[in-house]
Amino acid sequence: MTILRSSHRLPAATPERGIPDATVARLPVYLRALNALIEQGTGTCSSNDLAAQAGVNPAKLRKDLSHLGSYGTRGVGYDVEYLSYQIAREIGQTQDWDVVIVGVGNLGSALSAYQGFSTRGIRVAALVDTSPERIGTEISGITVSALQDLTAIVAEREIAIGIIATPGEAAQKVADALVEAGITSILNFAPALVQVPEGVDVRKVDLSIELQILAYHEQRKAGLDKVVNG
């Protein structure tokens, strides 16, 4: 059976300037870079300066900010400040987004204990499973809800992003309640493909698939060491 992928087709239009993905991903990086030099007291700063401390070629980072807007001065640079802030208007870190993990076993109890997600704008609001024992018990200062309560729960606290953290085998049916409970956006751990309808994006971690990128190279570098010494 073929699944038709309708569209990735373009609106002729195009009427809102979006921002490319692979800056957007990396505007998170330049706003830690930028929090680092107002802790140290940087008032303005140059596309070198800022580019050294994010880890990423001048040009790329000017390119980046071209996206945005005009927020340097010529022969000054960034003030630092100012781009902060420009920057966290712009990727929506003036405001905390409210998230449920769904699948509150070892990744999902991790995550809900993150510290980290606070100072990005994160907050985890609301943790699901379908466990008897987990529902009702308390993780990180959250009672864990049943997978019935999810369309309430995201409706009360107007919940758009969910993140599964279920085994692969649950991955469909989670994301299929979350859609029907209105998430909007769903970040995957599970080793699983999910389809989900036009409007809704999804974003997939996996783990295993990092490290086998890293094992691919070990198995190139040991294989040319053979070569060069055997």
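Same protein, different state: after the form predicted together with another copy of the chain, show the form predicted on its own.
Next comes a single chain, given without company.
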């Protein structure tokens, strides 16, 4: 399915609908599941089938989709392509979103080269760093700019989303610079919490914490094995 996209910034539908944050977090999972069904040639699916594909409880899926409207037909299920489009529209995937990455060390460079962004309407439009050794170099086909040029870059390219990929000690300074430049949504990969004014959304991704959680589960499984096997 080809999703028609606009390069202009449009108002999101979510605030008007009042969709809960937990539901919003699951909508991309449903969209990925629907796209997989489309690739398999599936035209319609039941809520149970879609829930299984997405790895969620069917009742939770039905409740989540009820926030979007009524797109299912009793006895038939969901039109896969139509539901995929409606979810994509709801989460802003029917238009392209330019993002700026601040910090182009190992993580920032890897993010700039990630091909999965483009298939989801996300386009890395600018790279910014404070290191004189990196400024002016080219990474993933993009010339790295200086932090002091951030405001001009954001205004010129109408960027709304910024990614922080710096060490923790620099995160707050970068967040402040992003907000001052006009960025209203931030994805923070730095191992630090950042404070932003009301109206700016921040999502935190801490890979070390996620690994620690997995280590905890591994430790529990090892403990249970010892109990079971004596």
